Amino acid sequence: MKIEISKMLQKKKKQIIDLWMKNQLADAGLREDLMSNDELRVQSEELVDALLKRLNEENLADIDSSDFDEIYEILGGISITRARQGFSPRETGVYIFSLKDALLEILQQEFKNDATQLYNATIKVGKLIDNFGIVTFETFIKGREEVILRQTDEITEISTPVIRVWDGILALPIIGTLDSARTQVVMENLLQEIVNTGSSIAILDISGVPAVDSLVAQHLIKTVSATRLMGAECIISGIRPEIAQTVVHLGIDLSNIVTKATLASALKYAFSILQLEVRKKQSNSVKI
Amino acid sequence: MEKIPILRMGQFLLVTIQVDLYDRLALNLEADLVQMVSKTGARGVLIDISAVSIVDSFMGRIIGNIANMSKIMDAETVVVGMQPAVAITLIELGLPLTGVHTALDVEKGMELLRNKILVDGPENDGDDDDNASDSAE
Amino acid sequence: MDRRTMATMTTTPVTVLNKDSMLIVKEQDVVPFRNRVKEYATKIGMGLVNQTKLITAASELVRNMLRYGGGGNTLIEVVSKGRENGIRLTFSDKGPGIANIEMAMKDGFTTGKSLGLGLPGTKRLVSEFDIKSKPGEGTTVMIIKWKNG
């Protein structure tokens, strides 16, 4: 006589979900401390409630149906929300691979007399259940994917200030790496900064970039050229010894970019060409 | 058939793109441009596009075009206006516009046509400054 | 949901949202199409930057198209891949089409009067730029500008 796996585990639901339950409480690693048992059962019986209620004999051996799509989102639920509890990875991943051991008993005590359809019905759902363990530690590294993405594009924001040293002059100050996509954000920046304050000169700070290299002068390059397109000067200032020796070892030609050694004299260049003069005041007691 | 007006401030010339430009248009204002060069004797063409969202490759060449063809006739041109996007796409695109002065606006242009032309002035012949400073940029 | 984009992702690499067509025979037709397709980047919220540099590379591409293909199709999609939207555009005419294209990919190459940084440099413009060319039956380009690309 064949049995229906699918029915059989619907009928058993109470035994699972106890059994379920008996293993994880059993086992030393339980973290009372972030969850309590009674929540632990709630998240269990709902889980099992929503495969049970899915679970037919076509579906048991096709993991990609749509009929799990519920059940997946409920893992990535218990998930995310574990991580959130401070769960670790692992700990998520044997709370649901536990469930497997509480089906697997159950699968045992059913057919202890038919081994051949034990073996089947085992290899089934020890399959649905990785591939469960699967969905919940993707949707962990994706969780850690958006807040990488988000920390990434906060750093790119924070760190390309344009700061308005005067009337006309705009100082963009660089630090780490200039890669790519930064000049892109550096360029749209400085740029629109140029357009909203009317500013007819920028100076380039990089004694915060650790080291120049062909492509970092490209974008160097770049960014001075597009500055340029807008009617604004660009000027390159912290030119340190090092980068100095690297660019001309590399055979970069920086001769069509003004460049100065420190951002004092690039503002003092700045000054001169918009013909303005500082001072120092004449003070009345020391007059000579 | 559509018509950019070229409009004449004193010693100037002054053209406002105000429409998206396909290339017969631009074509179009890069020979009448010449013509008005020729028949009013400017000495400076200035070139607004700040409301232009789109410069290409071809009507980059036509910038350039028009700077050297006015350069050749004692002319000297200035595009004021560009916009961040386009500036940074026609880099992107390879065309730095070497030969083109710029300025942020019609104002700051103006000045500019007006240094080049005093540099430029009959009091010195200009053949030395105006390489001078055309190197310098 | 989650498990099953993921599992896409390596399979099919882009999927189309929607899509839109548009025949291009004259110049006066170029200006209503990039206008479509700055409609388009603005709807999936693409910025101003990345914008321009789609809508300059759709420009030269017409360009190339009415010159030397004697005009053709050209098609605007909405695709995504992975949490990455973007545009495709694609562009096929039945005209000549090109025999060596290793060569026009070079900056500086050119049969036409123009400067010759058409194809490499819309290429720099674009995240994607594919070419396929026959000589005698035509050519189609494809690109796409991602969101954030």
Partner chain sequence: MDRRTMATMTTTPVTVLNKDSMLIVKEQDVVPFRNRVKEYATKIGMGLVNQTKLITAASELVRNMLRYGGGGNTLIEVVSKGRENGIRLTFSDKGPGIANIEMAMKDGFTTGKSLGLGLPGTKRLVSEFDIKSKPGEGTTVMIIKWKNG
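Positions refer to the first chain, counted from 1. All values reported here derive from a predicted model rather than from experimental measurement. What changes on going to the form predicted on its own:
Annotated hinge between the two forms: 137, selected from 205, 240, 104, 137 as the site between the two rigid parts.
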The other form holds:
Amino acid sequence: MKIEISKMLQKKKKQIIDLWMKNQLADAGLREDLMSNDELRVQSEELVDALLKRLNEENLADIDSSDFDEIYEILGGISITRARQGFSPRETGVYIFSLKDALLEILQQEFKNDATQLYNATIKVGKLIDNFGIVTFETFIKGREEVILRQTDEITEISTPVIRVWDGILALPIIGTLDSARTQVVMENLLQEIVNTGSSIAILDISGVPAVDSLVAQHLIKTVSATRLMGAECIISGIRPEIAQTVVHLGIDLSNIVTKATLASALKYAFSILQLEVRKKQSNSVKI
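Could you present the same protein in the form predicted on its own, rather than the form predicted together with its partner chain shown above?
Here you get just the chain by itself.
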């Protein structure tokens, strides 16, 4: 007598969940620091419930059936959440493929005396869960990419602070490589702060830039030009000896840009432009 796979699995729901949880808890890489066992069970029960409710003999052999749309939605949510929580691809893979192991174990128990039906059922269920695994990985990768992009944007914002060092004087220390995308952020932040503060002098400090090539130099020149268009003078500080040699060797023309070796020198030059003078206060103490 041929047994319907979907109906048999629906009757074995509790056993499937128990086996699946057993497989997950037995994994050496289980991350209890990111998700409690109770949360893991709730998540697993939700997926099994949704799967068994929609599973039938027709869609079991059709991995593209619209009946599984809710399953894909649940898997997508799980993958995105795990990517944001810090789970690894392996840990996420173990989650879905340990379900496959549980289902195959149930099939072996049920069809142990019918090799043909066991083979057919194993192929169908295995193919279906493998497809779920592919969808899970694809969504997980997208989630990790979103996390990485968000972190990159946050790091870029943090690494390009515009500092108001004096009335009318801004300083922007640049740390790390200056590429096209970062140059855009630098210019936007600097120009916006010039508008907000009404500053007339901006200092670009490149002490933290590891190396200057022709591309980095072009980015700096663009930033200086944009600053001048806003009516502010731009000074580049942090010109180390090795950077100066590289600029000369590459034939880069920075003759129309004020450059200084240190931020202190650039600030002193800015004071002279604004006709400011900073003096050390003399002690008024009387010696006896």
